[in-house]
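What follows is one chain in structure tokens, specifically the form predicted on its own.
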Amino acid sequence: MKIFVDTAKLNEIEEACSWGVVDGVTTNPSLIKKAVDALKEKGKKVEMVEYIEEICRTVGKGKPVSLEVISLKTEEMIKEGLLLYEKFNPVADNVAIKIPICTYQPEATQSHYEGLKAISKLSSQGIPVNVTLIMAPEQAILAAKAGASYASPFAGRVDDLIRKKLGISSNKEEYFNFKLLARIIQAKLNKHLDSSLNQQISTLYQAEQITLDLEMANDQGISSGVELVKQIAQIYQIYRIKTEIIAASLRNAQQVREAAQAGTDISTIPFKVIEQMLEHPKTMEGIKLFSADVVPEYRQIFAK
């Protein structure tokens, strides 16, 4: 599985990169908000053409770098993507643009497709799109038939939204159970089920209740974002469909590894969660021990 770090801020990609474990990074509007606010804080002057060069330059050659256009309809996104990539592909030969799957919104006039024919025309030309904001299998459908680079379908937020459906409060960094969930659902429904045995099986399967039930416990038959990278992948698979798929949206560690089991071919990780993966109560407990073992003898012969 390759490994994206999902930022903007310069001094995070520096020091990620240092490692040797990056291959690529992701950026949106957001992320480069976060990056620009940060700079000003400090009072320092962001000029964000020399500040995306440097992210590219950073990252080096064959490592893509997504960015991401701003507008909503199709003829616009195909020029901002088009100035994205002859502008800043240049510098190392590795920008992909960022297109959304589906930029409908129900008081706004674009329509359902606008997205759908922006990936489709800038990858006809040979430009590598990342499709962003995928939700759902079937938008990863889409997102290849239109010929994306990469397909990013968002587990974190998809594990937000089957959380509230169900009145969980907790941070949306701290790991999702969806495990335990199905067990709570599985229970609820056996109980539902043993006091109405005496029922016809057709009453029985349109049973609000249970259908409630059920419905709040996923997102169109999706049980988690983890869940939703691994349909992705298996549809892929089958059809051996080359679009690679970003699990984008990961919030903490596990939910980085069980994306890895999932088949996802990369995950795109914030900073701190990179950080997180490497962390572990006996790793810490093993370096103090051995580090408080070195005998004279040993020590000696680092002094050389």
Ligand code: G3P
The other form holds:
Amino acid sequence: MKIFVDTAKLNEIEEACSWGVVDGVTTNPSLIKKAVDALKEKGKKVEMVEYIEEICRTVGKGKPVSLEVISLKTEEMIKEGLLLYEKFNPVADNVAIKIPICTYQPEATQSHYEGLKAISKLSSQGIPVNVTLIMAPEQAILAAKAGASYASPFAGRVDDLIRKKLGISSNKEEYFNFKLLARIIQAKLNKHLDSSLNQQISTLYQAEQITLDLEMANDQGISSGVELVKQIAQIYQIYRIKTEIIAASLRNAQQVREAAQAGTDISTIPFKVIEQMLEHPKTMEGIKLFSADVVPEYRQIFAK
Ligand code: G3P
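Let's see the other form, the form predicted together with this ligand, since the form predicted on its own is already up.
Every chain and every other molecule in the complex is listed next, the one we just looked at coming first.
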């Protein structure tokens, strides 16, 4: 699995790249806003073109940097995609253009397929496109059909939606055990099946709020963000689709582990979550013990 850093903060990108584990970077307008706000807080002025050039240079050739368009209509998205690509790709030959899978809003004039058309147009010109805001496997199928190089399912935001439906108000950065939840619901269903084998399945589903649980604990058949990644990986594998999956909107280390197990090609990870991936209390304890046990004879080897 490749690791991308999900940030537009140059200091984080520089630091993470120095660790030797970074294969690319993803940005979006919200991440750019965070980076700009942080710099402004320090009284620094941001020259955006130079700033993005520096990101591309730091990440380096062969390691994609995703830059997102801001318009919602096909023609504008294509223009912006071409502009971003022509401006920044020459720096290190590593730019991918991020296009939303769908920009439809019921109250506005853009149609459902503006994103799709922009994705296929730019992809057909050989520009790597990263399709963003994917929340369902069907969207990932269309992204791949349109020729996208990358499809980015937003695992954390799907989790947010399911947690909201369930009325669970835990911190969105904390790991939530969706697998355990599924087992609880299954156990409830099994218990009922055991005691009422003669009942019609429809009656069973209405019983004990099983229907309610099943409806609440998923989004259109997707029981968690990681499950979304897994289903897309399964579909892409069946049809030998070349589009690479970028598991995105990951908020904790366990989610990264599960995305890897689900078969994602790439995980794009916030800087502080990469730090979290390194932490373990027994590692901290172990390092203290090793340090305390260093005998002078051994230390002498390292003396100049
Ligand atoms: O890569 C997508 C990511 O930046 C969105 O993350 O945590 O805002 O859902 P989040």
